[in-house]
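The data below hold one chain only, encoded as structure tokens and taken in the form predicted on its own.
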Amino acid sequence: MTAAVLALMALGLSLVFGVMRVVNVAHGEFFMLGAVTAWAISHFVPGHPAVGFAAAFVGAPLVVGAVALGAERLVLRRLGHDPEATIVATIGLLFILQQLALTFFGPDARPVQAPFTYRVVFPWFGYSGYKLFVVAAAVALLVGAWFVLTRTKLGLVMRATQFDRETAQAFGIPVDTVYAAVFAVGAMLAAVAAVLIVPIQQAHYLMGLDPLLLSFIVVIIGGLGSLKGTMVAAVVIGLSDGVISVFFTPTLAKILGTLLVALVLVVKPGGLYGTAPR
């Protein structure tokens, strides 16, 4: 489950860097904002918890996408998407979103009720049906993202912009519009991951820090901008983080993940599936 959700989160980060060459340090806060918005929507929607969850699953990514779109137009575009300047800008955006969440949401962690509590019973153990649903939903979204990127005209436009911005612009591709859409979609993927996980982990204004660290680890190990590398690294890091956290401590899991990043950068600086710079 951790690997599936982490893959969604890392895919958004990798997509933004792959197309825009922007390192979005605020990506974890989009995750947090998705969780907080999911709590707000599910809390105020009456009826069965499944109704509130469904509304949050649709509404939270749209809200986060709108915030990301505004940030891209008002901040990143004015900086010309310069890699160094956008790092500083997204650090500022991180603190702004974090403090806004603290101000309006509060410091307490708040639960979101799962849409169903069905338990799958096997002969030797039982397992949460909702956790299996999280894995299935994440896999379906990842397959959908792969299909869009590799089999549609929209994906072709995005890959052309990634490969050569000037040539794409010369062929009539609206590069600024593509950048805005990619940044919004990357944030929406983080929000979807948050909506899926928040019935298990609860919403909190600081919950974006660990997913951000793990996402960077996944993207660096897999290769910046590589969809295949992101998927493989997410499975490896997600499983290892879960196992090490259970049998030892979460801190040790993060330390080993960071050491693995250093090892990969020494042996293969571009990541496992990264492409060599042209």
Second form
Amino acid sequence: MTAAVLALMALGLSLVFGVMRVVNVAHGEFFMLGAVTAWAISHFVPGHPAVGFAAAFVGAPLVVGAVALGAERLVLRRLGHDPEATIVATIGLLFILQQLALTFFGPDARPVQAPFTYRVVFPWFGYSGYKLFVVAAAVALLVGAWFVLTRTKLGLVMRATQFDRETAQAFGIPVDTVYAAVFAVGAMLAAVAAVLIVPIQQAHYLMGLDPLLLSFIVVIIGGLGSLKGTMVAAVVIGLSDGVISVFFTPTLAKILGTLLVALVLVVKPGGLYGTAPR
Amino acid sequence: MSRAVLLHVGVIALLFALQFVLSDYHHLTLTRVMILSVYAIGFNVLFGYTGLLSLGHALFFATGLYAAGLSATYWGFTAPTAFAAGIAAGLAVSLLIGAVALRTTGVAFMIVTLMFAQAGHLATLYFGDITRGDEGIVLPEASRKFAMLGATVDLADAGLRFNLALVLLAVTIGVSLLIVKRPIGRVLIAIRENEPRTLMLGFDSFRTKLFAVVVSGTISAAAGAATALAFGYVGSTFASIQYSIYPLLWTLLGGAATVLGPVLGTLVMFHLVDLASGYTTASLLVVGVVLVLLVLFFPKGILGTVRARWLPWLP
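For comparison with the form predicted on its own, provide the form predicted together with the partner chain.
In what comes next, the whole complex appears, and the chain from above leads the way.
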């Protein structure tokens, strides 16, 4: 389950890095914003929890996407997508979003009710129906993203921009629009991941950092900008995260994971699957 | 003496004079600003002059902080020895991290340093039995007192602490100025501007960059050790990502690649946060907004702009 949600989030980060060649440090805060918005929407929509959840599932990504679009228009575009300046700017964005969440949402962790609490019971063990739903939804979204990227004109435009920005522009592709759309879609993927996870893990204003580092790990192991690698790495890391935690305490597992990734990046700057960035 | 040296001596003399007119509150704030601007100067050696953006300087700062704090707490080191321990640890750690991280360039370098610093932060939490994690340790009173020239020096004394911080700042400004004025400083700037060409000219760019990381990391560790000893507290917050971002913010604001920029940036930022705290408790919001505005509209910072417009000789 971690693997499925992680894959969604990492896909967003990888998409932004792949197409725009910038690292979005605020990606974790888009995740947090998605969770918080989901809480707000489901809190104010009356009726059955499923109605609130459905509203959040549609609403939260739209809100986050709009915020990301605004950030891209107002800040990133003016920087000309220079890698260093963009990192500094997204760090600023990280602090702004985090502090606004603290101010308006408060320091408490708040739960969102799951849309249903059906329990799948096998003869030998039971399993939460919602968790299975999360996996199914994440896989469906991943397949959808995969289809869009590889089989549609839209995906072709994105890949062309990724491959060679100037030639793409010369062929009449509106590169600026593609960038804005990619940045928004990347943020929306994080938000969807957050909405899916929030009935299991509560919404909290500091919840963005850990997923951000995990997605960094996934994207780096998978190869910077390689979407196939990202998905494979997300599944491997999501599954192994549970396995490692069995042998070590969570903090030690995080330390080891972080160090390992740093070393991977040192030995193979392009990541395990990817080609070195040009 | 050249006008550049005169200017810096003048700034230090001004800071010395300020202690006689400031209120107690501003006196303490300025002490803090001076120690943290040492950290910013260290960061600037790497970021401003060499053009390497490290997102993990909190690792070096925390190394100095913990080396001084823990050796004072557990081994009974007094302040001078603990300070030396902090610097030695900073030297060793920056040499190791530099040798590994410098194998990457560009965005990968930023992420690798960020990852190392995060591992360091987690380590301070993991060894919570020793470091007491977020709660931190208050240093024993005795370790902050030591005998020098027959007199007892107590770091809890505000006036003394101010002047020791000033000495540290003066030495750091001196070191920074020395590096910039010497040929090695020119090579650092050459690497920032065009590394392949510097390599072609026969300079060993890896060793020069390693030198920059070590100088930068060691100065940062000295600032960390000074923070631990001057204020008698060490805690995990000092190893967190925020403390990697602060020196970047201060340096950008004051002007990257100017010797006095980081000092001015730290001072202005402290003042800004102070002003803002009158209206809101959200100090990080100010940090975020200032960062975004700086990269958008003011990439050269205060002294960088002054140098470009009026004073081309400013080092």
